[in-house]
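Just one chain is shown here, as structure tokens, and it is the form predicted on its own.
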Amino acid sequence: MTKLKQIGPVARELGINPKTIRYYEEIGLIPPAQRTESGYRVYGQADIDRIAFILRARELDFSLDDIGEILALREGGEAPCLYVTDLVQKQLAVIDAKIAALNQLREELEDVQRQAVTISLDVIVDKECVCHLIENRAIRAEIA
């Protein structure tokens, strides 16, 4: 017989609140606790393996509706691993987009460091500009 385990030591056992899974419940990505009788949540292994499933896919960075689409197509008899793939490989751009954005970033506060080394006092105190190493950058990147 499966032992069933309450809420509470399963949230610790999986390091996550239990209103996470109460959540994961109310949106359907656990099926609903089995209850004691005197109405707490109780869940079997199963159940801890699939909220474990589903903190994993989340550090993925899966959305929990596409957990939720993964779970349905392993449910309905489908192995998922193609939809995975599928977004895996979105995954994967929206990254390279995401690291190319900030190696540009990286770049353009680079230039404003070096700037800063060379600026002039005349410059930092022109009461006409609030910080010439932010306005600089603004007209340069109009110019560009």
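Treat the numbers as computed from the prediction; the structure is a model and nothing was measured. Residue numbers count along the first chain shown, from 1. Take the two forms, find the largest set of C-alpha atoms that superpose within 1.5 Å, and that set is the rigid core. Compared with the form predicted together with the DNA:
Remark: with the core as the superposition reference, the CA shift of Asn103 between these two forms reaches 2 Å or more.
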Contents of the next structure:
Number of protein chains: 2
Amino acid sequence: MTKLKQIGPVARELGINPKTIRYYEEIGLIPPAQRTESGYRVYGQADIDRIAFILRARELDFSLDDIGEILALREGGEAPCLYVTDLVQKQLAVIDAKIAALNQLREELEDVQRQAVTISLDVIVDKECVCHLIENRAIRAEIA
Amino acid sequence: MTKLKQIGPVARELGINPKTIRYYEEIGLIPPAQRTESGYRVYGQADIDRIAFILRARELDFSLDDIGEILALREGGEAPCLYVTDLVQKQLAVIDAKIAALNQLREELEDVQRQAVTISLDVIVDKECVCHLIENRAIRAEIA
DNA sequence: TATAGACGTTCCAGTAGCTGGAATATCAAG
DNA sequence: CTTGATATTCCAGCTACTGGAACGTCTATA
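Switching forms now, from the form predicted on its own to the form predicted together with the DNA, please provide the structure.
To see the whole picture, the full complex is given below, headed by that same chain.
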């Protein structure tokens, strides 16, 4: 018999909000927790491990849906590893796309910053557009 | 007098869903559109420009809140450029953090993939954990 | 002129993954 | 016996839209 913990200590141990655990239960990602006589949720090590697994998968940016499927497959007796490698492949593609987009975004913002430094005062005072820094970028983009 | 356009053509021109324009109006990001007798929204070039500005700022990953403030400052007669440079600075920091996190994530997922290839069959068949690929990563992380 | 279909309108609800708050119950310590 | 920390449920909101239902409007053609 392992020692049972209430939701607060478990959440603190895992570095999350207790509400997150209740939420996972609510959407069926974890089974309904065991309760004390007075209705408090209590968790054993296996429950904590399951939540920890979810959190690690979340760190890898898997969606709760995907995590749920992995868990369900496991419950069905199948080792989910092959399924997971497929998910991982897809995740990698998504991440690469995100990184590329962010890098481009970064360049564009640096562009904006550079322009802010070199912009001449009379342009700043001119009131014909909402914001030169952003509008000019669009104009330059059209030219290019 | 410029030609007025209905919401559909405007949305197509800008490459967005008409609902997005109604949404921007609903949250007050753009003023209520002029209407035809029958209640159809119509837009002039200035309106379209304003929406286009919002879309460009969104491409730079500004929140609608930030964009609203920029627009409001502009309405107040102040050039928002200085305000924008401040926002851009903050955006850059956020983006850098995101890129760093994604790169780390990428490495971890590649790690998982590598492990998937070299993992031995007896480990796959063992059913003691939910998913070796993800769990093992956590174990290795603890060791490191 | 009737009608089809392509557009427009409003309103409600849902997405992901939580998080905050209100109203209420439980529990341990002083 | 009260105080404070914790727990419970339920409702609502966050971002930035998007989908769908139910309905109105406009144009073109049979």
